[in-house]
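Coming up is one lone chain in structure tokens, specifically the form predicted on its own.
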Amino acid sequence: MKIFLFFIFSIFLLNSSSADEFNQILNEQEYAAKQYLMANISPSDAVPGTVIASPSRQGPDYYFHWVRDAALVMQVVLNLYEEEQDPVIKSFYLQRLDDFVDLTHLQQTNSGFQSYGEPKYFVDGRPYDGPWGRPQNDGPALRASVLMRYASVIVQNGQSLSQKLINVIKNDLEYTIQFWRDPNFDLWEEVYGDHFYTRFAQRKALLDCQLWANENNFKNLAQSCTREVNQLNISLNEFKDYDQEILKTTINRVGGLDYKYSNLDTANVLAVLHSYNHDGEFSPASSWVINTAKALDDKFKVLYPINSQYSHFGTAIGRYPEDQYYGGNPWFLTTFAMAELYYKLAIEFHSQDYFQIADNYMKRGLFHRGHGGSIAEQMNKYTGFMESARDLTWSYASFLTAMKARRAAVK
């Protein structure tokens, strides 16, 4: 009873609230995020540094340090670190980042190098060693990325690059280097073969290390990053479906689940976001970016009952039209990410419209929260109710970014 009186509130909140209110709802949802995120960073049970992809244990259990949602939430901390201007809690922000640093290079001398791609970890730092989907290789890219720009804060405060971050770097680019052409699984951890996801990523982190290399004198390294990111531009051009003028998930499959059909996916959405390197390639400013992004609407809005339910709040997003995990339902972070793509746009193009567009996706996540502003993975095709694991922190970390899109939209 409790729960339905809160979704009436929430509607009535949602529907009838100003301009004013409406940001209001925003800024306190944002700071149960930021509470929560942190929350699930290095719990006393775990190595300093650990993101816990949500406390819960079971149904299901996720309770272990994924590699990807890590460096995800880590790039969160940094964005945290440069809008806060409180010393104190500057100096909060840079410990979970050394933390981070040192948990990085314990997981690495755990798994050793052929198992960089191993993506997931216990919270003592001890590699996952039951069965899984791997290996997953835009984990150590986007890891990569994440501490080079780390790197660069630390030299701005006029401090040395410690060896340890140094080396954590190198490791993680030069596997990236050696084994981009892999097939791997992709960041649902459903798909085994090429992933426009994990590609991108890639690519971002190269050429983050062609600006890293060169600055620290390691020329070899930004010769080998310059050399290999070349190859792997051009291997982009394959995943564009020049049919239907979108962007395929996936090419040259060779296992993993085989129902996917479709080939249209939020993860080229995301892709996007977490890996553009503001330099025209596949911005999201890009047709082949926007096509995608519409073509998902279009699925999920007839695909999942709740968007015909209140329609005039954005539709629920999910992974992909064929999902099956926990019976196939939209997820937060995704419909966050789709909002945060929508005010990338309203930059671009100036658009009233695709800001309302942008707000109208962030009412819908909202309207499907908890109390307190906790937020779930998913949220039920048919109810709306949360399911999946609880406090998911990228769910949390989608809406921060989110909402650091809508910030820079307003200005």
Given for the second form:
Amino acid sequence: MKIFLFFIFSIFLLNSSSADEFNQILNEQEYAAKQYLMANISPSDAVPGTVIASPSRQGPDYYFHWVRDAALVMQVVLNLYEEEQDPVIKSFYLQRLDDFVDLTHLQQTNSGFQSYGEPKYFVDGRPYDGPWGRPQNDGPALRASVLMRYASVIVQNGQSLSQKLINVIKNDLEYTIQFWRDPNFDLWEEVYGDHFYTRFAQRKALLDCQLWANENNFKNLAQSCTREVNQLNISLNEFKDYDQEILKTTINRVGGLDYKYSNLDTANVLAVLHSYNHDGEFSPASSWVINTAKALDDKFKVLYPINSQYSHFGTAIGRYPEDQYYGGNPWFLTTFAMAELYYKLAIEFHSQDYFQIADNYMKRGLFHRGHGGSIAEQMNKYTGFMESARDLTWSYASFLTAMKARRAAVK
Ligand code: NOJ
Ligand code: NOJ
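In place of the form predicted on its own, output the structure of the form predicted together with 1-deoxynojirimycin.
Next comes the full complex, this chain leading.
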């Protein structure tokens, strides 16, 4: 009954809300998302710096530290640090980042160089040892990038970099330099091959490396990064589907799931949101990305029954059309990613229409959230109720980065 009332209440609010009311709903959700996100970092039974993917321990068990999720979440912690005025809260965020550096050192030591692509770790810092789709080579690249961003914050604060931080960054970069050509599992942990998402994250890490290594006088490392990124850039063209003018998600598949025949995947939208280098290559505003986003929306609009039930909200977006995980549902983080993309397009094209499209995706996501602004991984495609892991850290992170883009667009 309570849930039902909340539901009715949120339909009412989201349907009839004035711009001011909608802003207030967003602000309240933003506050809640920060609390939930921070609560999933360094829980008391974990090594400090651990980011649990979700507090859920069964059905599914997400009580692990995923390298990808953690790197994306630490990007958000850096955003929060930059937006915060209060010095006490600022230093609280920096403490989390310091702990994350120590944890990374522990994880790298435990797994060993060849296994830096291990996708997930127990909360005591040991690599997961059960069967899994491994390696996943986006992890070390995303982690290197967020740690280099952290390093620049430390330098701006007039401090010098610890040897530990320098070492963990170098390790991840060297791993990326050595293995970026190799097939590996995609971010959804299902397909073994070459993936746009992963390559684009590796590209960003190697470009960040050029700057960082030069600044710190690591001449050989800088040269290696330059050499490799030039090769890698060429390989990115293979992901262009010139017929449909969209981006393919995987090429040269060698194993894993084989039923993703459309090769259409929200992973490619996430790729440019997470790893665009602001240099014009695969910009969020490029036709490659916009066409990919539109094709995804077209598919999901008819694929998920909830999209015709509440069609005045934006489309609930999934990972990819053939998805079967938990029956194949829309996900919050992919729906918020579309919002974020369209806020960025609104800025780029000075378009009020794009801004409205973005807001509609936000309304869709908010409509399916739970009490107190809790957000799981998925929403059931028939009923709209939340599915799979509760309080997914990455769901909150994606809402917060969408809000950051929205604020930039409002300006
Ligand atoms: C667990 C993975 O995390 C998820 O992404 C995947 O869809 C399922 N396993 C099925 O392979
Ligand atoms: C499954 C998702 O497919 C994967 O991308 C994610 O890293 C894990 N769940 C943990 O959230």
